[in-house]
Each structure stands twice: as C-alpha cells, then as structure tokens.
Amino acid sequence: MASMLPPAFDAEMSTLLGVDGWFTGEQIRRAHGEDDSRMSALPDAVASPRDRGEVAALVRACRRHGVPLVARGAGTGTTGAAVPFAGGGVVSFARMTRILDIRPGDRCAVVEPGVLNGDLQQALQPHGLFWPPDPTSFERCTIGGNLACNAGGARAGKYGASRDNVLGLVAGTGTGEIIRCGGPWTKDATGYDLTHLLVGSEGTLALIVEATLRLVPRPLAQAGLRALYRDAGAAAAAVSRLMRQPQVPAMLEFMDASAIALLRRNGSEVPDAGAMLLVEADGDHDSLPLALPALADAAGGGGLLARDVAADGSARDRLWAARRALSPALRSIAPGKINEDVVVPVSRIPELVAGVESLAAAQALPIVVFGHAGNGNLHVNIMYHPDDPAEDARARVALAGLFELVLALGGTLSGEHGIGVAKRDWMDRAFDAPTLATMRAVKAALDPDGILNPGKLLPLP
C-alpha cells in the first residue's frame, strides 16, 4: 500500500532526515505499525531523527501539513499506544541512543530516549548504581517507552515506578517547541511539575528527547523467602504487615491458587496452597541478616501453611524459579492471553481474587492472577482461544467484568502498562467529567492541533 502523505511534506522530510532517517517503503512501515498488543496499523512513513533539533523540525512540519505523529520505542507495549491507527508518521528513536552523562556524585544519568533499559543498567554497574524500573522486557525496552507509560516492575513497591525515578526532561510539544523541566536535583518547589505530568502521557502531550534519571545505589546483598497461605485473604493480610514494617521488601510477588496449580501441572516444585508470596530483601552484608527475620515474622500469622527462607544466592534462585516459569506456563493453557495490570488497595486484594474466580466460573475461562502485591498491582491473565468466536466473546465479557470489579473496589485501570486504546473507553468510568475535561485542556495546551498520538489514552468525544 502506497504512502498517502502530502508530496510537499514527503519532500521536506526527505531533505531534513535523509535516506537514513526517512522511510516510506512498505516493509519498514509495517515493522513500525505494531507493538506487543498484537494490534497493528500501517503508518505512511517512519521518521528516525538524530537529535532534538530534527525532532522539533519534524513536529513543526507535521503540524503545518496536518500529519499525525506517533512516538515509538521498541514496541514492547501491550495497550496499542504505539500503533498508528490514524496513519501519518511514526517517529522512531532508534538513532537517539546516547547515554549523555553519568554523574555518580549527583546520583543521576542523562540519556536519550532510545537507550535500552538493559544497556543503561550495564553502563551503571561499574558505578555501583542502578535505575530502579525493571519491566519484564528490560533487556529490549527503551527508556523513552518506560517513561511514556510509567513502567514499573517487581521493584516498584520499594523503589517506585518510572515517574518516581525521573528528575527532569527535555521534550518537544505538539507545536514543535522544545521545553525543559526539572533537572539534576531531588528537591524542587519552582513552578508547575511538568516533568511528572509528561511521564505516563504516552506521547500524547510531547515527545521526550532527553531524560535526567534518578539513580539508586546497587544493594550489596539480597535474600528471599517464600510463604504459602491457606487463601488470598491470609496472603493479603501478610502483605499489609510486610509493607508496614521498617524493612520494605525490595520485591513482593503474589500468586493465586490458579497460578500455583498451573506451576504444579507444569512440573514446578511448589507445594499446594491457596496463595503464595515471594519476598525479597536487599541491603548490605551487615543489615540484611537482621532484616530477613523481621520480614519472615511479618510474613507469618493466620493462614500461613509454610515458610522457606533463602539467605544465599542459589537458594534464592530456586525460590524465584517458580515466578520466572509462570509466564511461559500460561502458554500451556491457551494461545490467547489478555493480560491486564490492574491496581487495587492492598486490603482489597482478597475481593479482587474472589471476584476474578467468579468471572472465570461465569465465563468458563481460566483466569490466572499474579503480580506486584506490595502496591496492589496484580496481573490478571484471561486465557482463551482467539480463533473460537464464542471463547473470544466470553473473554471480552470477562475483561469488562474485571474493569467494573476493579473500579468498584476503589482501584484503577493500569499500574504500569498504560492505557493506549486497550483501556481508553473505560477512562470515562475511571474519572468524572470535570477531571477528564481538565486532562483534555492540558492536551489542547501542549498539542493544540491534536497531532501527537491521536485517539490514545483519552476517551473519544
């Protein structure tokens, strides 16, 4: 399919970006028209700028010619946020991959948006530092993509998600103006906090061209424990105790009875239980031996069936092997998976699990729940056969029921994957009309012509 761009715009971009930065061939357009949501659409062109000046010029040209522009990292998102449903251009940051500065004394790093999360972590190792966000796709996802959807990961309960670990941004608005917000400091009471506004906005407000990231000292030692419970209520009560005591777990993962049963069917050596918590502590060699017993005590209490402590690396790896095996094991149930990263208050986890069990029974579909219990961010996996129309329809009913349940429990639609288009039509149930109107006013101020990632995040009028 041929590109539908205005010829004058195509010529202008060819001159600006050159043969290595402007592509209209169908093969490369298709490669940039999908993400891990399995949604796809064909853009009219792919732009790969080299620096912020070219990004600004690209946006200004898109505005003059009325061409939509969708920012894209590595395409690891699961909500369709990087899919160009309106056509137009996709801007790839594959040539903006420089780690501009690592400042150990200020505990920050300055990077371009195309830097891979895993590459940054490797570069920080010699300095004894790390950037806390650790999504499952950390080896191939980009910092820009992490910031766009406020990615988190298993360490977010202690260290926070992307928004909590960014100090400043340089970004191009929908008018093509470059703005700078925040900087290499951790305390700031100067003006509006635009930095944290842009994080999580999924490229609908501005294109991030540089980020100053907050770094954390790498822990010298880690230890873990596994606790098995009679039911999800007992596990949730333990989560509350664990998060109240001074030694905050570095990771706190929950698995429901269906997840445990799946692991057992696939050969993992996990005892039968109604729920399981995997807890990890980090620190130094002197403090960790004191912290681990405190975590073990907090993990106890009513409904505890068994508790295993792993103080050394090999034992800890054996405990976490079950968690690593869980996602691959899901493929043994059904080829289709709807993975929603919903959030509820920790105290409502038992109600969420019970409600999901009712949905699974009502729709005759397996639904597996696991995730980051420390901040109530659980992944609800609805398993189905996409080629079976009846199962596909029941999966959609189950998904709607899940969102209704989460909102009724005082929760929210996403903890780390974002909204994109997958959850966009539920935003008017998650927020009241005045709040959505305020969001639309912010969008109009930064992107007055609506060219940046149109149709994403905010519900359609």
Second form
2 protein chains.
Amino acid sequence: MASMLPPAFDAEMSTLLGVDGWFTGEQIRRAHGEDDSRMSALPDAVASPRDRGEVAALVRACRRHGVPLVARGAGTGTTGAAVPFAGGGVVSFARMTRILDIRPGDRCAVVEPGVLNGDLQQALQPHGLFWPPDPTSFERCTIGGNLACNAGGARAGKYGASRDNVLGLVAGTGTGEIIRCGGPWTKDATGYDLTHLLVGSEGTLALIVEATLRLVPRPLAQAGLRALYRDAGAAAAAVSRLMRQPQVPAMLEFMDASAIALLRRNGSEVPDAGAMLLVEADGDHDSLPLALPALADAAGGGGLLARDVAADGSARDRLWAARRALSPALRSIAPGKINEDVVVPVSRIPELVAGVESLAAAQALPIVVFGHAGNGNLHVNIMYHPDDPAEDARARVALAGLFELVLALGGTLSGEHGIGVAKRDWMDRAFDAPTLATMRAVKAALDPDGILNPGKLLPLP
Amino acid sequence: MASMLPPAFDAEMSTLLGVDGWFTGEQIRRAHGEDDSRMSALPDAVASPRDRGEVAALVRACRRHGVPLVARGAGTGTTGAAVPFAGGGVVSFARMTRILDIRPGDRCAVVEPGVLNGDLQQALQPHGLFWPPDPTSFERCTIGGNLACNAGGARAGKYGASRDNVLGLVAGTGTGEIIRCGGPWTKDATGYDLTHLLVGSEGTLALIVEATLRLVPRPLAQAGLRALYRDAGAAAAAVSRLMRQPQVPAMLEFMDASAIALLRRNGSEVPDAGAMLLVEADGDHDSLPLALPALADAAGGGGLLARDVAADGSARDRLWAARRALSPALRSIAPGKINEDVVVPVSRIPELVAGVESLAAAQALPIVVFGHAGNGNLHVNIMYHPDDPAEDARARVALAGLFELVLALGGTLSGEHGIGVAKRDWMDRAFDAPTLATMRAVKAALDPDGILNPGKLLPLP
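Having seen the form predicted on its own, could you now give me the structure of the form predicted in complex with a further copy of the same chain?
Let us now look at the entire complex, which starts with that chain.
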C-alpha cells in the first residue's frame, strides 16, 4: 500500500529529517506498524529524529498538515498503543539512544527515550545503583516506552513503577513546543505536576525527548521464600500481613491453583497446593538474615501448607525457576492467550481468584492467574484456541466478565500494561463521565488538534 | 467592610448551606482571611460544606455568579495560597473531618480533607501504620491542605512527600462536577494521572473532597547519628554517600555554620563546626544495630570532625533537641524572617551554602541555612528588622539573589511550601514560556472560568 501523505508534507519531512530520518518504503513502514498485542496497521511514514529540535519541527509540520503521529519505543507493548490505526507517521526513537548523564551523587540519570531499559541497568551497575522498573522485556524495551505505558514489573511492590521513578521530563506536546518539567531533585512543590501526568499517557499528550530518572541503591544481597497455601484466601491474608510489616518484600508473587497445576504438569518441582507465594527480601549480607525470619513469620498463619526458605543464590534460583517457567508453560494449554494485568485492592484478591474460577467454569476455558500480589496487580491469562470461533467468542465473554468482576471489586483495568486500544472501550466503565470529560479536556489542552496517537487510551466519542 | 457578594448568590448559598454552613459576618470572614505568610485579605463569605454534594453545588453557583472560591485547610501555609486576595468565598473543610475508612489489609486510609494530619497519625497507631508526610505543623494542619501544597517534612527523603503518598482523590473541579481518580491500589496504568496533578495545585484546579492515602508500616525503632564537618562541602559529600547506600536514612538534616553558631550562642551543647548532619535510621530492634554502622561509615570521610551515635531513645532526643531548638532560636537574631524552602540537586548543596554566605555578606544580613539534605530541600532563613526600611529592602534583594542562585544551580523554587503568591512572580524564571503555557492550558481545562483560587501559583498574565 502506497503512502497517503500530503506530498508537500512528505517533501518537507525529507528535507528536515534527511535520508536517515524519514522513511516511506513499505518494508520499514510495516516493521513499525505492530506491537506485542499482535495487532498491526501500516503507517504512511516512519520518522527517526535525531534530537528534540527535529521532534518539535516534526510535530509542528504534522499539526499544519493534519497528519497523526504515533510514538514508538521497541514495540513490546501489549495493548496496541503503538499501532498506527489512523495512519500518518510513526516516530521511532532509534536515533535518540544516549545516556546523557549518570549522576550518582544526585541519585539520578538523564537519558534519551530510545535507551533500552537493560542497557541503562548495565551502565548503572558500576555505580551501585539501579532504575526500579523491571518489565519482563527489559532487555528489549525502551525507557521512553516504559514511561509512556507506566511499565512496572515484580519489584514495583517495594520500589514503585515507572511513574514513581521519574523526576523530570522534557517533552514535545501536540502544539509542537518543547516543555520541561521536574528535574534532578526528589521533592518539588513548584507548579503543576506535568511530569507524572505525561507518564502513562501513551504518547497521547506529548513525545518524551529526555527523562531524568530516580535511581535507587542496588541491594547487595537477596534471599527468597516459597510459601504454599490451602487456598487463595489464605495466601491473600498472608500478602496483607507481608505488606504491613516493616520488612517490605522486594518481590511478592502469587500463583493460583491453575498455575501450580500447570507447573506440576510441566515437570516443575512444586508441591500440590491451592495457592503459592514467592517472597523475596533484599538488603545487605548482615541485615538479610534478619529480614527473612520476619517475612517467613508474616507468610505463616492459617492455611499455610509448607514454607521453604532459600537463603543462598542457587536455592533462590530454583524457587524462581518455577515463576519463570510459567509464561512458556501457558503455551502447552492452548495457542491463544489473553493476558490482562488487572488490579484489585490486596484484600480482594481471594474474591478475584474465586470469580475467575467461576468465569473459567462458565466458559469452559482454562484461566491461569499469577502476578504481583504486593500491588494487587495480577495477570489473568485466558487460554483458548483462536482458530475455533466458538472458543474465541467464549474467550471474549470471559474477558468482559473479568473486567466486570475487577470493577465490582473496586479495582481497575491495568496495573502496568496500559490501555491502548485493547482496554479503551472499558474506560467509560472504569471512570464516570465527569472524570472522562476532565481527561478529554487535559488531552485538548496539550494536544489541541488531536494529532498525537489519536484513538488511544480515551474511549471514542 | 461589608460583603460584596451578589445578593441573589448570597441568598442561594444561605438556602443551600444553612446557618451552620454559610457565614457573612465580618469576624468569621476575618478569621478565614490569613495564613502563616502573615498576609491577609477579607473574603466576602465563608462556606463550610458538609459533603461533596454541597461542594459541587457551591462551585456551580460561584461559576454562575462569577464569584472566586479559595479552599482553606487550617491556614498553616506560608505562601499566601489560602489568602482570598480576590475576595469571594473561602471554603472551610471544618465540617468534613471524618476518617472514612482505615484498611490495614490494603495499607490505605480514606479521609475527608478536614482531618488533621496528627489525628490521622493517632488513629493509625494501633494498626502499626503511618502516613509519611510530617510537616512541623502536623498537629494543626489538615490532610487537604497537605495535599493542596504537596507538604513534606523531614521523613520525605525516605518516604516521600504528600504527592508520593496519595493513591486516589475525589475532587470538585472548577466546572462544578465531581471527579474520581485513582483508588485503593498502588499500581495504576489506567488513564491520565489526575491524582498527582491535583496534589500541589493549591486549590487552583479542584477542591479535594476525599483522599485515599498510602500508608506505610511503622518502624519499630529509631537510632540517630550526629556528624560534624569542617565545611558544607564535606557535609554535602557525606549526604551523597548516605543517599547512595542501601540503608536509606529515614531523616537526614543539614545545618550550616550560621545555624551551628546560633545554637551555640543559645546554649545548645553543639561543638563548633562548619556544618552538621543529623542522620536517623529506622527499622526494627534487630536490624537497626546493623543499619547504624553503615550510616556512620557513609557519614565519615574527608572533613569529618566528630561523629556521635545515639543508639537509644534518650540519646537520640538530645541530638534532635538541637534541630528543634533552631526555629525558636532564629527569633533571637531578628524579628523578621523570610523562610524559603528551595531545592537544589544534592551535589550542589555546597555551592548553595557558599552563595548564601556571599548574599549575607553583600546585604549585611544574617542568613541561616538548615533542612532536609537528603532531598536537597533546604530552608534558607533571611533574618531582618521589618520596621527598618533599609533592612527590609536589603532582605528583598537577598531573596531575589537566592532565587537567582537556586535556578543557576539547576534547582527549583519550592520543595514543600508551594508557590501561592509569595513565589508566583518567580515562576516565569523557573519555567520557560511553553511550559507555563501548558500549565495555563491545564488550568483552563479544569477550571474554565478561572474561579478557583485566582491569582495563585501561575504568574499573572
């Protein structure tokens, strides 16, 4: 399919961005049209600006010509947020990949949006610091994408997600101007908090061109604990106890009975149980031996079947191997997977798990629940055969039932993946009309012509 | 001075809010016209709504009649943010003081805006939890006011300020509608982050009617450390080291040479030194003895003159008595005090202290610097005689020099007091024109008629 861009715009962008920065060939456009949601759409062009000046000029030109613009990190998102359904241009940050500054004394780093999460972690290692967000795709995903989606990971229960770990941003709004908010400090009561507003806005308000990230001292040692429970209720009560005591777990992962059964079928050395928690403490070599008993104590209580402490690295690796084996093992159930990252208050986890069991029974589909229990952020995996129209239809019914359930439990749609288009049509159930109207007004304030990632995050009018 | 309200509006509010909710007598208006900035202005009426429905109706009526509305907590702010310079109504939350829910299992509490910070802390004590923001005025100030100003305190270096410790808000925007954002969960990638946008917006975007607050497990024990240094540079280097190691201090307070000299003149048992740090660790009785040596080690290094560890409560109280004695002791220098809460990157603290010494010398005024070093958030106290016009003028010159210095060091205007009117005219130095234009657009999005706290935070056009 040929590019549908206004010729004058195309010529202007060719001149502005040059042969290394402006692409209209079908192959490169196709490569920038999909993400891990497996949805795709062909953009009319791919722009790869070198700096914020080029980003601003690109946005201004798009605004003049009414061309939509979709920011793209590494395409590891799962919601279609980076898929250019409205055509127009996709902005790649593949040429804005510099770590501009690491300031150990100020515990922050300044990066361009195209830096890979894993590359930053590696660069921080010699300084004894790390950036907390740790999505599974950390080796491939970009910081800009992490910020756009408010990515989290298993460490977020103790260290927070992307929004909690950014101090300042430089970004080009939909007006084509560059704004600067926050900076290399950790306490700020100066003006409106645009920084946190832009995080999680999925490229609909502004394009991030520089981020000042909050860094955290790297713990010197880790130790783990596996606890098996009679049922999800007993495990959830333990989660509440674990999160209420001063030794906050660095990670606290939950697996339901289906996840345990799946692991056992796939040969993992996991005893039979109704629910499992993997708890990790971090600290230094002196303090860790003290933290672990506190966690073991909190993990105990009614319904505990067994508890294994992994005080050293290799024992810990064995415990976590089961968690890592889960996602690949899902494929043995069915080829299709709808993986939602819903959030409920921690105290409502048992009701979520029971409700999901009912949905699975009613739709005759396996549903596996595991994830970040300390945040009440659970991955609910609806497994089905996409080629079977009846199963596909039942999977959609189960998905609708899941969102109904989560909202009824006082929870919300997404903890770390975002909305994109996948959950967009549920936004008017998650928010009332005045709140959505306020979000639309904020969108209009930062992107008056609606050129930035149109049709994402907010429900269609 | 008589109330200048449109009579129809006055009658409507009388009917809506009743005799216990609508006041136009001069005495009560006067009592609601000032804050701790010592600025004051007489509002035309005081409204004391009972619930969110009354708040929304009040805003809608103000909008219809073009009457400005200023939200007020306990009036402990220091920037004039709650002073009704434009007249109109002041909203008191003195009848919205309920702690609606304490949910230990979800580590959160739901409160109305008029709850006192200290009352909430007391209610949380039996649950082993606390809400981190700890402004000096905690016994008198309200949660609503804390959120409006993004109040912090000494614990913010480890636990964050108000913005970092709120999970969800219900608020009435300038349109007269009630919005609901966030909720009882700690990870959220669902829609725009209006929650953190409202925190620190000083009542210019919305009136908070309910807040869901993040709670933290109360540490079981504390221990302290006092370190004396040759100069501010040595102390600042120690601050960077302290913030980079895994035992993050619960508090980390700095005092410059003037502060130490002041304490010594006032009889505190503090040795002579160029700078002082008070470091506090918290944790449990087992882990604390391990944390303290790590902090003592990081506090060491070049320029250290002396180091005293306070392992038990009474030794710790003695160390902190000096910090508490500082603010009262300032009065012995001069009756007038301009107390700014500037922020610089931690690594720039030595330059800030040196620059302030130059300002003090140039203007022949004592300037005392102390505060929350872990955040680079320092209180700079310019001492002067307000009745002496020449000193008053020199104090203003020193203040301008201070803001110039802070911005030149890559810092910002306020860490925990906010902007109000006191720092409003510096906002166009702290932010460039496109960023300020974006803030104005956000203001217009949430408060289209500009009735909420007009003339505050944003510079006048």
